[in-house]
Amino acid sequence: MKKLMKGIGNWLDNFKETSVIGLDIGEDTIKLTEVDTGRGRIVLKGLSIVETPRGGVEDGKLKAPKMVAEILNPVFEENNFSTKQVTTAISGEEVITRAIEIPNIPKEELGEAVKWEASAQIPIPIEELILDYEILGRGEDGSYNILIIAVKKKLIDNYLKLFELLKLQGVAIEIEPIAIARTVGKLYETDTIGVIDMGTKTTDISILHKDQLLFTRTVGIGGIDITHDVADSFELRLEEAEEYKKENNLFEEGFTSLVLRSLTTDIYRSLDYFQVKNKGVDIKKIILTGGGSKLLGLDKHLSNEFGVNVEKLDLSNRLTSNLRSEEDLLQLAPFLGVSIGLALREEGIV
């Protein structure tokens, strides 16, 4: 969605440098990347990962811009990022999306039609939201298939404040599934591909078709929920449960987890809903990303459940860098999907 969040202000389109920093602010860590592309590869020329300050982000929301800025200012002083331009992403849980159909009307009237539909379907006063939309396709009768995106203005204001404190030039604020879609679209040559982005507290399920995001849904289950489940089942402290989860294949051990069962069901229902609404568009592959995707055996488990090839995000064959070893890049790959996608924005992908 090339124009996502343009409503923040025209100043977002005023900068002409081709390089931008992808800033992914998560519950646990903040990832910053800067990339070059060419000859079918992504060159990582800037990378920094720092811990998110406690209280800086809560439930996916940037709560304390000043606190986060205090952590990030030294990062920009110590690292050789070549630009002051930045893009960032909002958690899918903080974004309201609605797929709607609008009759065949003049294209210049779509904006008002979308606003009217949003006011009817979204349970938040329209004046409190920033709205955007994407045309997903046209019906045989000329009707428009539209994806509405809405975000609370107050949330956007916190990101703008952070840019100001860091003395950075904001290029765009997107939703995480869009950034992930851009990374996957760059790395995989598959017409229709699913993406499961498993974070600390939430999981985003998205479908990308020919470099266009057709569907996204966020469920309120993430890696921390599985950790709590392991802790309860094996009577471990939370820290011990996290280590146990990293070192053992829970699926091979026959671990019975209501959390994993619920997550699998939610993902299946999302994929099934997409297939019902988009007959003839078959999902060929599913990519796992995010910190939670490192769970041993999750890819094989989901492949068996869905009957579709599920694999972890692989950056090894397209990503190069003299900043980290190949082994480090392999370990970091699940965490970099969003920030790399944000850094790729200037290429106009998705």
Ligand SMILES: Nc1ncnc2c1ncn2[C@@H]1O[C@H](COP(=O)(O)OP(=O)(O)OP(=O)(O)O)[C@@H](O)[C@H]1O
The other form holds:
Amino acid sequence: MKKLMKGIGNWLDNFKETSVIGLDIGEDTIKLTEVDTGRGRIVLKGLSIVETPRGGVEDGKLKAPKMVAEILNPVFEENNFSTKQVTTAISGEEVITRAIEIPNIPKEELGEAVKWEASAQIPIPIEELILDYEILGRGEDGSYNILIIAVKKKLIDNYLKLFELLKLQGVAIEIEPIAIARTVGKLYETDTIGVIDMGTKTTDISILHKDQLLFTRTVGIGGIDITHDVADSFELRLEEAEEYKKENNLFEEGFTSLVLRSLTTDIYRSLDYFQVKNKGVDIKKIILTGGGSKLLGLDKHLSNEFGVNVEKLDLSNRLTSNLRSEEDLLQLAPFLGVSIGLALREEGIV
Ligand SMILES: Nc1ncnc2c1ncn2[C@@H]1O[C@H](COP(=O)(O)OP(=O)(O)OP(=O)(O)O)[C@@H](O)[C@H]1O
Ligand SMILES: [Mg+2]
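Let's compare: the form predicted on its own is above, so bring in the form predicted in complex with the named molecule.
Zooming out: every chain and molecule, the one shown earlier first.
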């Protein structure tokens, strides 16, 4: 897993100091953290959460770096962080992954073979992509099972612009599922874990096996769709629906939500697809994260539907900080998985 996106990582190859800020630019809020780690513990040295300016981010993509820089400038002026180095992530939705098989060739030739396969399988000119790959395993005949990861180069321009405006030193740009995988991998020992990160407009479903990201898929349903659904069903204004959603267990309300139904089906399909392709690898646990994971009863609902242990990302006793009260930290923890994973990158720097 550590090697994933090294293409992008090395591309910005500036890594010198030890600490790095994890910058997660979400559709709803922007989260920044700086961490220290001990055994299975994470100490937050720096933390800021600010609302994303309207139009700053669109469909998971940083659209207006200037607007976002204006909002973030005061955060850095207040000296909340001890470093100028930063790692950020792009939405899983923007990443193209392909699982392929390559025959037994010398390892040095894999890079070329991956390029060739990528140009055959991805309908975007290869010069416009940043490519990386991960060897997932090898067949008895020595063939390679490979996960190709590709991102459009152009997508990265706005992030570089943002770094420049904020006078930050960009260390790496990753994808969100990899960042979250690092946080979950640090805190849980379970062999195979499913991670569901429910944000504002999308939900990322990922599967990790022994610290390696094996699978990731983005579903175009997020917290905002649930709010709209509640607003329509109960004839509420959007702000009222947002409150209602946060305060009530929608699964106990006798409220039949089409949105929740299709989200559940989409997650199930992804898990099922993974299980069919990876017989013998059993998903032992599913971790919920992102703001949507706070939805009351979601863990129980998914657990009943899938027959697997589903729990919220549990940071109690694992995340400490003298910046906020313990209770505040627990409230905030579901939002911080990606940002903390990015800040943890120093340990796994390639
Ligand atoms: N207590 C709560 N119960 C249910 N949903 C909540 C709660 N608190 C926040 N949310 C929802 O979480 C979502 C925001 O989550 P998050 O901050 O993880 O998204 P984001 O990272 O900004 O967005 P994205 O990852 O899609 O770019 C919103 O849709 C919000 O309504
Ligand atoms: Mg997010």
